[in-house]
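Coming up is one lone chain in structure tokens, specifically the form predicted alone.
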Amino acid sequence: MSSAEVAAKVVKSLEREDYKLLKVFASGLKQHESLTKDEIRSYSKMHENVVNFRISRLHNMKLIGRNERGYSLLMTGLDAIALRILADDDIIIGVGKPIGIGKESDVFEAIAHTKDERILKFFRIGRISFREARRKRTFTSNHSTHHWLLINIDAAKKEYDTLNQLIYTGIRIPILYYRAMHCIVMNRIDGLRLADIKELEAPKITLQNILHDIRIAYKHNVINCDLSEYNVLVDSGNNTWIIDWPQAVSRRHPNADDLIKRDVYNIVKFFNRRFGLRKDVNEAIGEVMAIST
């Protein structure tokens, strides 16, 4: 069970004082890796007995962890905060089953109060590195947890901002509804990842559609930086959707030319290999970059 699923189970049982303490941890993430009981009491303005009781509850729920200095927020705690924000702001009313658990994100079904289907994307960048580090015990779990919480919040903000930048470009991208901490809420796209598709009705046209979107994004100063068959969806109408943008950079990046060429190379090579095309990579790179120079 993922931390988001655990959080979804406990978030309904969070009482007002529990959530108030969680917000204290969240608001101090950039300044503090851990908080002592005195600091928690000072920031929350709650009585010592109340703080002790609430800390015990949050620790038992596995939303916060304890270390030598005090207490720190765990990933499940950050998930709970995000879910509480989304519920309080009427963005979702329930979390459904997982759609995909990947290396850098967990994606779940969700329902809005309008009964619309939405998805929740929780960022999990560093999950593999964190597990490996814990196994080797090269650094403390609390320190690494804090580090990755900040990384994932920043990644969610970056993708949210990038998608907003691309909204009016004509590129097919998910509809954005909200961002809460390290979670983005989007509409659900019914499609398959390119990596999972063995046959396409018109692979040449599909490839050209993807290259068109890469070109338009590039024209609007955005390079995906991580394009592959794993972050492109194809729907039943053979429409393509580039769904992951947390690593995007602008054309002002010192390695911009290399990064856009790598994106094009990756997608063209995949189509040539999987669907037997003979698209010249250099020709494709020229098509993408020429319109924006």
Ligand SMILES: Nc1ncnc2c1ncn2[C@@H]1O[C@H](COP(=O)(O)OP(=O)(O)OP(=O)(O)O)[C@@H](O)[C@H]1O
Contents of the next structure:
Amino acid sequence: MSSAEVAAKVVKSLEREDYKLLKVFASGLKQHESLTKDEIRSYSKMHENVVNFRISRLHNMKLIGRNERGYSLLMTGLDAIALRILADDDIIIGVGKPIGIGKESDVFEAIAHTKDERILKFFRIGRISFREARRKRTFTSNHSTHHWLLINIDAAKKEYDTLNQLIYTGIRIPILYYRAMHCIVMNRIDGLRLADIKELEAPKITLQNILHDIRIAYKHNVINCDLSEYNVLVDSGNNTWIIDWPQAVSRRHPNADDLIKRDVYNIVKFFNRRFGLRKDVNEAIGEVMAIST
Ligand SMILES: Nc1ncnc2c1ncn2[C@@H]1O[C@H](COP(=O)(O)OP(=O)(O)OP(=O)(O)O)[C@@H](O)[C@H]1O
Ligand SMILES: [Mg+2]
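Can I get the form predicted in complex with the named molecule as well, since the one above is the form predicted alone?
Once more the chain from above appears, this time first in line as the rest of the complex follows.
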């Protein structure tokens, strides 16, 4: 079971005071790597016995870990906080199946209170290097966990802000609903990854549509920076949707030119290879970067 699935189970049995303590960890995340029992007591304004009881519950649920200085939030704890926020704010009423366990995120189906389908994307940057470090026992404290929690919250903020910036451009991207900690909530695009598509009705037009969207984003000062056949979804009407924007940069980035060229290169090369097109990469780059038109 993934961390978010564990959290989804645990969140149901979280009592009010458990959550109150978890929130103490969340609100101190920027300032503190870990909290001593005294600090937890003073921030939560709860009685020592209550704090001891709640800490041992959260520890048993694997939402917080213990280290030489005190206690710190674990990834499952952050997941539980995010899920609780989403439930309390009426954003979702339940978490469904995992649909994409990627390198840097876990993506789940979810149901909104309107019964509409949603997608939850939990950021998991550092998971691989983190596991590696644990395997090699290169660290003993929760230092790395804490570091990655902050990085993942920032990545979620970044994707949220970028999608927000592109909302009114008319390009096809996920509709954004919410961010809670390191999790963003979007609509579910009913489509397949471009990488999984063997045949297209009119590949030339599909490619032009994607290049058009890249150009509009570029015109609005956004370069995706991770564009490839894995980050484009194609729906049953052959509409293309560009997903996965946490690495986006603006045209002011020192390597902006190289980054936009690489995005275009990846897409054009894929179409030429998979669908036998002969689109000239430099011509495509020229079209995308001609932002005055
Ligand atoms: N809005 C969405 N609608 C439908 N499916 C989605 C949506 N967002 C993400 N997915 C699915 O989840 C997968 C992973 O999402 P995304 O590419 O945003 O994360 P990622 O961490 O970059 O994944 P990877 O490391 O594998 O590229 C996608 O390939 C896609 O199958
Ligand atoms: Mg991706």
